[in-house]
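Next comes just one chain, in structure tokens: the form predicted on its own.
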Amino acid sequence: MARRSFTKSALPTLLTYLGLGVGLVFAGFPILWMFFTSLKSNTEIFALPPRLLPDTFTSVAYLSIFNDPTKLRFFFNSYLVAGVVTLLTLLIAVLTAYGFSRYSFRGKNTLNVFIISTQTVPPITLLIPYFGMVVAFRIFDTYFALVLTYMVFTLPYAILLMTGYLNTLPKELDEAVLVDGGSSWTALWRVIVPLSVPGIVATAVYTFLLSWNEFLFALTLTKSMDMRTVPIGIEMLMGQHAFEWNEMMAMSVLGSLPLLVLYLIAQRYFLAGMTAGSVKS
């Protein structure tokens, strides 16, 4: 009897475990497939039948990046946009959220609904207005041009974390700085940032992996070479006649490492920020 009980209680588990393997397998494959394929040469890739592992490992496509600047300029610039954009998105963000969370004044809502209603509307039906606004400015094919336009879709989603977050901190923080003779702005970067490290690391780790992983607008509102990012670098490999498989991947998975750290450093952090504030205490 004890044995069936031991059985039934174990069963459940078992399957959860198979099923985390079976979703461990399926997202980690084409992950290996990346990484060996980007150790095979160009000619290896199209061996029949397809192998996993090449039979010869070669490090020809990495040399290749990492011997020719323009591509490492690629990784230059994504990762000074992505920053400048992370940087800039958490400062208007938490300055935002904190005003959202701690006063009440006209057109809250209003602005609330504007805020959210961004959402909605796809990137994409943007494109031609943000060219034409670009180039109306003159600041097209710039830094200024890519973080001006990737932080008009971070800032919404980053101002609505940010709030949910504060909101689960007590106003009584606030007023025991008051109390104590400091100001508003005391409370926020002395008490209410660092009690908020989660919910800004959550915030910065989804502003810095939107504004890698940024295709079309970075395709669209640049043209020279020395702006291109890593996104746009990968796609040009992909020539008339034939496809450089081997950089592809590479790229790829050199393009894929700084998010992939970045995320394991964040991780304990961005899951308590993602799930603070979405329920009511």
Partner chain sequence: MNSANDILMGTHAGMQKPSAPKSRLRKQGMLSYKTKKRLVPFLYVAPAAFLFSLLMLFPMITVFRYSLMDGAIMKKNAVFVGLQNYVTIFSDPVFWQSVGQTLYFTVMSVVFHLLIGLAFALLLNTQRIDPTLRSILRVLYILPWLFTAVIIAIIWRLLLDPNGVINSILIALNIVDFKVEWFSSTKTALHALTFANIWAGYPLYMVSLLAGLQGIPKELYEAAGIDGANEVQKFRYITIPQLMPIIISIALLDFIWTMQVFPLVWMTTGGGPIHATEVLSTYTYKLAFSSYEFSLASASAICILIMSMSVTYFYIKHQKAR
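Moving on from the form predicted on its own, please list the structure of the form predicted together with its partner chain.
All you get below is the one chain by itself.
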């Protein structure tokens, strides 16, 4: 390999870099365009010839969001709902995963298949009965409706991810606690949970992402402006002032920020969640 002639090894390298460059433009250009559009004034958006960088950078779009309590409320709602969903999902997923990973019991396989297939049930199929349920329970247009229904798609992942993680921890750890006279409950919270922090972080990051991005349930199960989340906020912004592109892009940048930050600080965990359904499980 090392003794190949210059031309023989240079051409593949050149092609590799060319491919990487094309890929970079393909992946990055739309994102850069969004980001710089959010810093343009609205008159400049469709300037000809098109320019990536604004002539004058302006934060007018961001300021108008920060000065609008309705729009800030979208962000508050999104953080609140995603946060609560993440906490509840983690709690239930850890308990379930512990049950799956440490015990064998009747119906385990059925429950497991049920959970896996839940991942693939179309949200639109569930939406219709959910709508009826939410109205019947009198929780239409509340946080509770969103938190409850989001769990149906966060829990399957969280349980699969956590079960996979707990399976990697040796059972001797629990047995040590049991021999010392502790219960499985003690073993779970004192030994297993502290050791599962990486798995819990991965699960939390992914759960947060799923809830933050949810659109269909939020669109249908809430109605008042006070209850809308960021994706719905963007949708409404689009309906109201279809031509304020800079503000919509600023809203999108702010709406993507938590996920970008989570991704950059917890990349390893993030990818673990992302590939959980396909590579692991």
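Keep in mind that this is a model prediction, so the values were computed, not measured. Heads up, when I say rigid core I mean the largest set of C-alphas that superpose within 1.5 Å between the two forms. Numbering follows the first chain given and starts at 1.
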F29: Cα shift of 2 Å or greater between these two forms (core-aligned)
yes
